[in-house]
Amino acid sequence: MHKTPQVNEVNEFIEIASDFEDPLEVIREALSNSYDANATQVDINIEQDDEGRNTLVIKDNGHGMDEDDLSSFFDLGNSNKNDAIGYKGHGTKIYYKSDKVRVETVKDGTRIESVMNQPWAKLNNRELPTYSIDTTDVDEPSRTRIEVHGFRAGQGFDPKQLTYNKIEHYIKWKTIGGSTAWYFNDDFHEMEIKVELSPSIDDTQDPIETDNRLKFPAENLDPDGEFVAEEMCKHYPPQELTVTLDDSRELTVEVVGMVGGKEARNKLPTYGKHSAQFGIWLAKDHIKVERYNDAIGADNEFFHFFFIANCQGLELSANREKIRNKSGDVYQAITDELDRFMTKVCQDSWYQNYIERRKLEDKKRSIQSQESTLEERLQRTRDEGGLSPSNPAEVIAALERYSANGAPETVRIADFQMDDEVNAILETDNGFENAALHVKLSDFFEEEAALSHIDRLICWKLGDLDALTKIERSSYLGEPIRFDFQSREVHYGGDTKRTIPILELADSVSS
């Protein structure tokens, strides 16, 4: 006896629809369907309610749908497309995450209006939603209008992020709006795209008006100037690479791209994190899917490159976010051929010159920065009337200058440990001494460091005299203390008094 595996249709619809979370994915699906319908104009309007749910209206002038096409639109895995973008019939199921789907379409003189009410609520109530069909003969050109009311975005979607800028970048990066098909002239037809948001979503600019061509920044092979590498840009014209599999099947990989500096790359439309958009992209239907930066090797930085390698042999996950046939021979053959192609690009004399020029200019910038930093430091020293240490290392340098310039005694640093209370050991004419070395004497006492093992206090300046006098009026670590600023001494202790000399360097070194 043989049994046929059963499919829980409700679960399948929920699973497929749940793969899509973002209303931007509705736009992606709509543009793909319109392109497959040979539309030359697509208008998308988006409104948003107080709960962040979107209502999207998509209109195109494509060839419209008949009843069979409409069945494919609503059915799961029943697309009547063969090699078109939406051949799986999964994408339109994103519309099910809504309160209502209404379709109005005209094809060959027949107008069909279809409504599906509460698809998402019914699915989650374990019920398959149904749709109505009303047919009328009309004398109208073909067209389709799809309304998706109350779309449920995923939890990760923030309605505030739905702005014109984000949508425009998304269209150019993740949809047929950013197609590279026009470079290859294969069944490509241009499509004008217009997206309008309600003022409550974004009133900062006019509606988006764009097309379905991804264009590279203008070539700039050898610009004049001292620092021009960031503006340099070279196009690598479209090429068709033939891949032969072990079973003699042949695949075509269509590659087009550019190499360019930062200024050139900034002219590309990007979606999401700008720096993460560059590299070598694998694409299907000329829509980018995943990066394959291994093709340029570890010696080259991916962000200089922007290449799209399109192959219809790639198979995608239901939401088109991932390539699912990576373990097969098709993916291996495609990437092997792409490795060879990109190796040639990396060996190209122009690319090598660009990289060398960029390194040279980076060095020049570094030198200029150092010169600028040096000049700024010198100016600051002049403004402050000479050397003005701001850290212990500069105090040590001042101490060396003090000893070298006719001081009454020689005082050198024998050892210095930044975090020790007795942080310096001095070598003097009378032997070694323990010392505390600070930019300001008052800093030492603010830290309440012990004086018991300190033979000398070294500072650039005394610092906050009021703070020191306040310590003097009370006590320091339970013992009386007196600062003799005139003779530069600290007198400390009760029964056993100690006198600790202060070496203040500012006046001695500056003079």
Second form
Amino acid sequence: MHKTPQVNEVNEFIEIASDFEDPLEVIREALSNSYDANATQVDINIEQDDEGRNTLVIKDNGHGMDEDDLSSFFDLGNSNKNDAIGYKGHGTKIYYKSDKVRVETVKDGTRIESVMNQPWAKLNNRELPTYSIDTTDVDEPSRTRIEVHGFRAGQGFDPKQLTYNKIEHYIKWKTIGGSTAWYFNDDFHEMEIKVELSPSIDDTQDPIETDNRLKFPAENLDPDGEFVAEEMCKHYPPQELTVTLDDSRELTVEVVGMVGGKEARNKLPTYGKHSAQFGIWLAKDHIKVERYNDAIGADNEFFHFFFIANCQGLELSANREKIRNKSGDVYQAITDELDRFMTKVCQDSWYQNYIERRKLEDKKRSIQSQESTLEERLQRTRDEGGLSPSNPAEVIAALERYSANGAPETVRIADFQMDDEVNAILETDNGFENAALHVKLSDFFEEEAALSHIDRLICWKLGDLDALTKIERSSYLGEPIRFDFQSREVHYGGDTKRTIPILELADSVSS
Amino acid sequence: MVSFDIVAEAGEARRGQLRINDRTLETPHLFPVINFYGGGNEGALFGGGVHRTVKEFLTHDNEITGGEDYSDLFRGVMTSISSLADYGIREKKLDWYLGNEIREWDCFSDYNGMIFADSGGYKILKQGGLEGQDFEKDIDQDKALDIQLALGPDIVVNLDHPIHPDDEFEERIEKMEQTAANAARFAERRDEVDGACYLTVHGYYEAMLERSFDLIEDELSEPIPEAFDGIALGSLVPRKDNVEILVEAVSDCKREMQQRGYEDLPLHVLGISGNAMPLLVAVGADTFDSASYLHQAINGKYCVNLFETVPIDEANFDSCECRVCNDDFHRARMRNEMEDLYQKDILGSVAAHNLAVQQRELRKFRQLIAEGDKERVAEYLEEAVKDQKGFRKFAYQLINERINPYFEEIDTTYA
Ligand SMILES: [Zn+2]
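Next, report the structure of the form predicted in complex with the partner chain; the form predicted on its own has already been given.
What follows is the whole complex; the chain from before opens it.
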């Protein structure tokens, strides 16, 4: 004897409707359904009455629904849209969490009006809600209008928490409104999206008008100016990567993305905490699902990147929030291929140059702030008439001996701060000087310490001359540099050239 | 008579023919390290455990090769004079070993590959000389060359003083100066060598290599290409696991050679093989030597490819295309399924397989270079490193910067 497991339909509806917690998911479902209906325009209105009840109205000019389509719309797991985004047929069940659903739709000259009263109350009464159908022939183009009255979700649908900023971010990040399909041309059609909130919800801005294309900020490969890394931006054009599985099935991963500084990234339609939004996204139906920042490895910081890798081989949970087949070989193959692709991006010369430039500009900024603290230290040193050494480093002792042994000039440490790049203030025959004091000169340069405020370099020995020559050949902190070992001088800078004398103590002290 | 002809190029990679007297070697090429003398007597190919089994492959001993000819794995081999004393031999034996050139011994008389006799600088300097059971010999450039020549080699190289990454500057300079002095002495005896003379240079980046070349040129009484037939880049073994440094060193050495007009000389990379080889070929290295194939076998490791090894008992011989693994006889050996097998016989077959894997990759590379298409070279490299997470970063960097930029040629106007 065989038995069929029994389904408690009421519970099923309640559970599925309850899966959707975020009120914004209503918008995602609406946009997906309109897109699947080939709509080119969809308008969403969210209103709130004086008693706090919410009404959502979703209008589109898609191909409309006939009676069968309406059944799919209201029934459970009965979708005939196999390749469509809401393919589970569960998405629209979110509308059940309301006091009334009214659908008005026109398809092929037939208009249907359908009403479902008190769906949520009935479900909670262990009763399946029903819907009415009224059919009339009309002479008008196809369209659909869905009204959801008294909608509630999660802890209650609080429209006060909604703002245009939040909704726009959500549309661009989590729905078909942020689709990257248009980069790849596969079955893409454009859709104008308009969202309007009643003024009691948000009256600070105009309604959202956007389309379903995620666009990157304009490319800015090599901006002019001193501090520009933040504005730099490069697009990495769409690429189709083919992944072959062990059973020789082939999958396509469609990747598109950008690398850019903060200013550039701020032009993306984001809201809230930016760090949660950049990086490498896995997507299905060209809608972002989860980040996979491992693809860029530990050497690179994810927030420089914004890449979307779409693959239809990913399987999602019913509410589209999670990837279901993470433990399978499909996911493994996709992420392996993505790892390889992102390694290439990280080896791109432009990216390397961008990171280098950022580093340099950060350095320059810290030099600028160094300037003021140096100024303070110098003032203090002047006020107190020169301090005796506070750090008994061997080099300082050597310097003392150097001065005591009838050196051509007297050089004394007036102030010393261990970890500063300009770690010494000297008292010399010519007054105070800023100096960097190190055991080996090559150590100073290998640490990439800044030269900007250094009047003199003091070292026990020059150190590794080859290492210094290597630096000389590749430029130092973005500027040309030359070491004159004979006359003990460093020549540094491009347009504004400086010469920094080196005092090497080893020879003069030991002889 | 020594000549080196470049027959094809793909990017910076090149394919060449190294002719020394009547022997020819297709490059890029790997010289497996062979220990011809393992403390034993001629009848036992001078012994040496697994080393002996490898020699049995080299000399085509039917009992060990199963009747197959594996001589193509050994077209050129490297042997070091420091290995002469490896088994704590007595001085009498050493003298006997050196009494005949390698090919004058009956047992090696059929071996027709090239013999690269290394001075063994690293090991000799570490031990302070050559040390046997009842003798200690200080080795200087003259003595090293005497021993090298006694082996009857095709290629000899000066006694070098390898530098170390941790050396202080002064220490490094001193070693480079000693190497340069040796090179000069070596050049003075050039006429005694009936084959190719290689010059060792040392350094990890251009400034160091420039110094190494400068010091040598200062010591020599004639230009480098007149005194030497090839350049051997040394001191890389302590850095063998850092492919980024290896690529920089080889590539900078190559550039230094170009700037000095020595680009027609072959460049040998001492002591490096395995996964770094393809990348080093891509930046212009011509030949390599290494004992890794053997050491891996001795450590019970079977190479799956250039990057991966597995314990021998986990190896899947069916998925290897090499002739060793496709031979029932060797498979049975490697699986330890035969009666009375010695460990050295099992490991010998594994060593031959490991070597075959490396030689196969270089053979592929030679074919690719012959096509002269650097994009194909890039594709090959990319495919080779595709599952090597840590490694591919450097490979992709090399491809991107030196062969084929990844994102430059793409049209950025879309939909
Ligand atoms: Zn094999």
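Only a predicted model underlies this, so the values are computations on that prediction, with no experimental measurement involved. Positions refer to the first chain, counted from 1. Rigid core here is just the name for the largest C-alpha set that superposes within 1.5 Å across the two forms.
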Does F445 shift between the two forms by 2 angstroms or more at the C-alpha, the core having been superposed?
yes
Would you say F303 moves between the two forms, meaning its CA shifts by 2 Å or more once the core is fitted?
no
Quick one: once the rigid core is lined up, does D336 have its C-alpha move by 2 Å or more between the two forms?
no
